[in-house]
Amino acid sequence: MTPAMPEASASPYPHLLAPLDLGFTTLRNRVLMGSMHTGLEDRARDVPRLAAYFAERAAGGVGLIVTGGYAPNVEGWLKPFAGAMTRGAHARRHRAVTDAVHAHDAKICLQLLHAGRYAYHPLSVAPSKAKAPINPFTPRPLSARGVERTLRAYVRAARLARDAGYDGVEVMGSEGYLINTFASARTNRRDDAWGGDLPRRMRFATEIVARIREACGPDFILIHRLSMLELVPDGSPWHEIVAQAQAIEAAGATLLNTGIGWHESRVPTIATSVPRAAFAGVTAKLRPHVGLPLVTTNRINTPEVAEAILAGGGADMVSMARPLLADPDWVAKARAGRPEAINTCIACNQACLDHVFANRTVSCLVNPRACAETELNYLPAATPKRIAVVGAGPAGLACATVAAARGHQVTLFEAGDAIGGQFNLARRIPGKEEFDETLRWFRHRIAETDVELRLGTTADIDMLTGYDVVVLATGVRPRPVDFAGHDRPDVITYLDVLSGRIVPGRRVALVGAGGIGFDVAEFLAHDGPSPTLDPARWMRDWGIDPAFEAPGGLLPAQPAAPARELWLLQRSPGRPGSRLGKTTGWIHRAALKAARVQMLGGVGYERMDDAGFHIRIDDTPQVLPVDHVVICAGQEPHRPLQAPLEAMGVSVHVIGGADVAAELDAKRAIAQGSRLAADL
């Protein structure tokens, strides 16, 4: 029987803040930190700074911790030297990072990941000899004696685990691993014990949880991370996913936590652009067909969608990562009824997934000090000084905050009739309405920090005299064209566009295929509302049965008309978007792809007139039909009052895009301005 939810209290979330009774133990609420890679598991030497991160969740009140992924043998390594639990002194060093948590009466499990033939060296392994797409390396297949060396390495992983004072493991069986691979007919080739029918196929998984749990008895938590939509072609079917679940919780698992999608897979499952929960239907699907409770993920987090999901009987637990990386304090600021102090992850994977995929180690774009907790800290100032800010961007707000929190006197100086620069743009571009969340935390930290915030102000010398520090984030400008007919009406820039003070025809040129290219093209692509904000739509658009019923969760897509005919041209040659972020950029061309817009390099821009847009590809002359080009073609620094102030002498710091204009970098610019300010 899955636990019983409690009655309504005057706790703000009753189901989200209920604790979890495991029999042998129990969980103080229903929040598990999902497994998140930081690059901090690689090395002994960040094992205390490994530690710091999860001491700040813990104390932040989260339930369950689960670390990023560490292999149980050298083929299961991610990559070269990777994080491992295989001997004893791996054991001894995670007592550091174990010792802290329990300091703060949270529990945490470490996750036993085998790469499988994601495993990025020449050593992987698999059921098959089946190369992932994603993958240059081609495994080799598992011997039935490889497969039990496997095995006990599991086994043997799980109690090293136990040694280092782990209060249980998290096996991980989905997102296209090993395991998932043995059990998919998809990549299990085999026809032996380990391969065939369903029962063979699922085999390695029952095995491993029911060799853990002989090997470490009946009181350390057994999470299975089962991959309850695969979200590839020819994936599992639902009476599968079913029995898997089941054999499963036959073999001694304590939790069953929710996988969505393969890392192959052609459907995004975690970025900005999926509706919040978008998949928490399927873990409620699979809910009466099993016994041992149940944890749902991705897309969670607020508060509001936690306890909606767990009061609707949906899940027994919530699973997020991201969130907690950008809020550590989380689950107290829930628990204290403040949702509006909430640091809301926006789900852009700029800093934590895309980090990973380039081997730096993580941080979060609204919360730089993720992962830097032991260098990155706002001590209160030894000596409170007088600074001005100077524009409400990202850079600015970040500045203003951090330095009036720890005890400086901010006044904060802003042109427009709001705060959020660049970001008051970005939140119009549907698939990025989660950018409003951390306008919404800016506005709460100004009042909550003092800030003295002057809207409608443009500061000028005369009013930045007197200050100790002044800071420069007045952001950027659009960098001007020089083709011919560059001035006409029908030429406009970006800005035009998304303040809405024009409205472009249906025929449109975009010059530029950066961030604000790609950004634009989705704008004017759609009429009406965000897909984002209409998951039914949303799934027929990427091909998702809303039912969870066919093979690997997929439908033929089903894409809305486009709004307009669009051309998204870039002066170098290659393809467009190429350098946009490794975990999303993938998204936003297949996005647009689906809209029709044709998208093109190596374009030489001749000139507008009334019968188009006269361009050059591969010195071929072309006259594209439009009705408005926009220019998307890069920013330029504004910083007209750095030479002046720093003649008169004053100390003056700028920042954000008024120091570098580079695609308009939120994640450079909120960094840059929290460490000054850590540093004033």
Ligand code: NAP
Given for the second form:
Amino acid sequence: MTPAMPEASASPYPHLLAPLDLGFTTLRNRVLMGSMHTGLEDRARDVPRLAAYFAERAAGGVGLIVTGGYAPNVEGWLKPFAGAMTRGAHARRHRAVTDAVHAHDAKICLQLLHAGRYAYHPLSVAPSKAKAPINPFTPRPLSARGVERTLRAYVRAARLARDAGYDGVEVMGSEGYLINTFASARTNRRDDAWGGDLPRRMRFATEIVARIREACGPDFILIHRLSMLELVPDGSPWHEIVAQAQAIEAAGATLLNTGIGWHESRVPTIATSVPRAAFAGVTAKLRPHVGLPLVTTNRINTPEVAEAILAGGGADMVSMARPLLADPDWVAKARAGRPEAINTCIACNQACLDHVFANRTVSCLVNPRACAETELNYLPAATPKRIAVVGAGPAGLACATVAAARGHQVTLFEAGDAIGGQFNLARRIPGKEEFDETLRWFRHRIAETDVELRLGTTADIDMLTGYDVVVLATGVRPRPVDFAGHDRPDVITYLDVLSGRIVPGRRVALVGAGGIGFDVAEFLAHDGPSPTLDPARWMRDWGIDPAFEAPGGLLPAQPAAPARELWLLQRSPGRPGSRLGKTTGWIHRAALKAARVQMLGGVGYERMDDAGFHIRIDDTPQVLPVDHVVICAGQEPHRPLQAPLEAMGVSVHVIGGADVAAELDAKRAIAQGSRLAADL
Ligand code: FAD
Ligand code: NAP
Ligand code: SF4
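Same protein, different state: after the form predicted on its own, show the form predicted together with this ligand.
Below is the entire complex, every chain and molecule, led by the chain shown above.
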């Protein structure tokens, strides 16, 4: 291993910033920007945007970048016409990307991803005819000739990547994609040269690595992403993982990256409720068994966490994808000893993975510039103005800090005694502790950009005179309900509960099963510390073997007993939670199911009285014997200042929940605030 350079060892993160000598080349530090599909991979016209996106991360100091996945052939497409590396024209197009990254002295590898049975199209192939539970398409089993053709496709794609100027490739061998399904007995039911015992099952992976090495030469970075913890029933046992890692090393890989879980796993692996670095122990467990450098991954988002892993000998590099979406200058800020300046990824998935699954270009909730680098820029203002921003929730915070960074003179009024608005409530939910980081970052930006912050100040018309521009970011108010008894003291709102003003009894009904209803149920189901802050508890809750020994790493789940008896209700028919985030909704539903929360749809609300909460489902009356009813029935805009200001002829902009409360989230609030500020 390379000793730390003087510059690195003088920093608070000497292991993280130490170069890594790969023999034929040296990486400038231990940060690998992990592969992440952005939606800019698939069309030639998006190449300039992709190049700009990677260039900012390279300029921000990252050591090695891995692109989103590109298929080696048509069968391997993730979806119809997905990004592929199959022709010279593809390679020529990628030059813009590799040149942009090399201009900033970073290195970049192309990820080769054959989707296998996760391919969302009818041409999908797999080792055996076994449909994935998350895909409607049944794959065709590859013949022996088909296997050979696929191997040649991988080699051709790697050669093209080299022609395109890439420093290497990452072979995606995990997450349940094609290579992974060959290696695992769960999905490989063949009995030929490519299936049966482990040597034959893992031959597909080792042939790919060996042939790419031979075709691309010894000075080409070859990363293999190995599924080290599958988190699926009947998954690979640990001794098979070790054998695969050793075979991949012998075949000529340069680096071994860690893959955690398959896409069909029913255990969260990267959501915000996953403890930080929860799975780094898997990489550490493998390290004594191999000689090549190992990359660890999943829920590593701060320099402190990364440094601790590397200093403890758990890995040679850390992979981060989303944290570099959130802050392209993550490495530069760590190098400068300014971790407080990092805009930390809160692992919400709302603008990144949720967008991928909705076929939308990726961005970032806390950084709307991500993947918008060519069109959203915070340039110095031509004419500095005096700007008043009313409300320091996410919308107002984003607007005030971006406007001030551009040179405007900004005053930010906040009625409460702290910044954050509703985000201050979100961060109290067990599993949403990361949301604190965004508020820490905004506090830092307020100081750095000289925003004048007036806490504890409810702005009125008089206070808002004399400004060139007034921005109202005054947020939302809970939607009132009108069933009989709604004004009783035992009918309360989520604000009462989350602010700590009222502690509900042991039996509680929640009216409204949107994001906030689910969150409040999570809050009320727990007593004591959040499982996210207690990794051992969290692993028991989800049935993960802390020793990572059991097949697939799974044991029977042992969820903690809930603190309360809860009913989560909605008027719409069907299962509550169907409108939650694509990549996280199932986690919220599973967590509440484990807490034995009764989730009911098609509910009519009749009245609350001393007997309990009277409801009706399918015309059948029921009385829920509850101590409290908590209203989580959505929001309405709060903008009492708008009309009077406009009547006075003041130029007013309304953003965030004050503008539109329906389907409001912090992603929209921050993006709207930032975009307005970019235009002022
Ligand atoms: P708000 O956050 O409501 O902020 C408005 C601010 O204006 C308040 O601080 C208020 O005090 C201030 N104000 C009002 N009038 C005045 C005045 N006259 N003078 C001075 N100040 C004034 N969103 C997500 O994207 N992801 C999540 O996971 C998520 N989880 C949530 C969990 C919970 C429990 C809650 C309650 C919300 C959650 N949200 C989440 C929603 C998110 O917090 C809101 O969408 C976001 O806060 C809205 O931002 P905003 O700035 O428009 O309004
Ligand atoms: P929401 O998602 O719109 O849900 C409101 C709930 O209240 C629905 O279940 C709705 O269902 C019910 N409802 C609406 N009008 C009602 C009425 N008059 N009486 C009784 N029930 C009524 O709003 P929210 O839960 O307040 O969340 C606000 C926003 O915060 C969301 O849009 C979300 O994006 C964001 N958020 C996100 C997350 C996350 O994890 N991503 C978490 C929390 C919040 P019925 O109409 O069927 O009864
Ligand atoms: Fe991280 Fe959320 Fe941004 Fe995705 S959208 S990069 S999870 S902060």
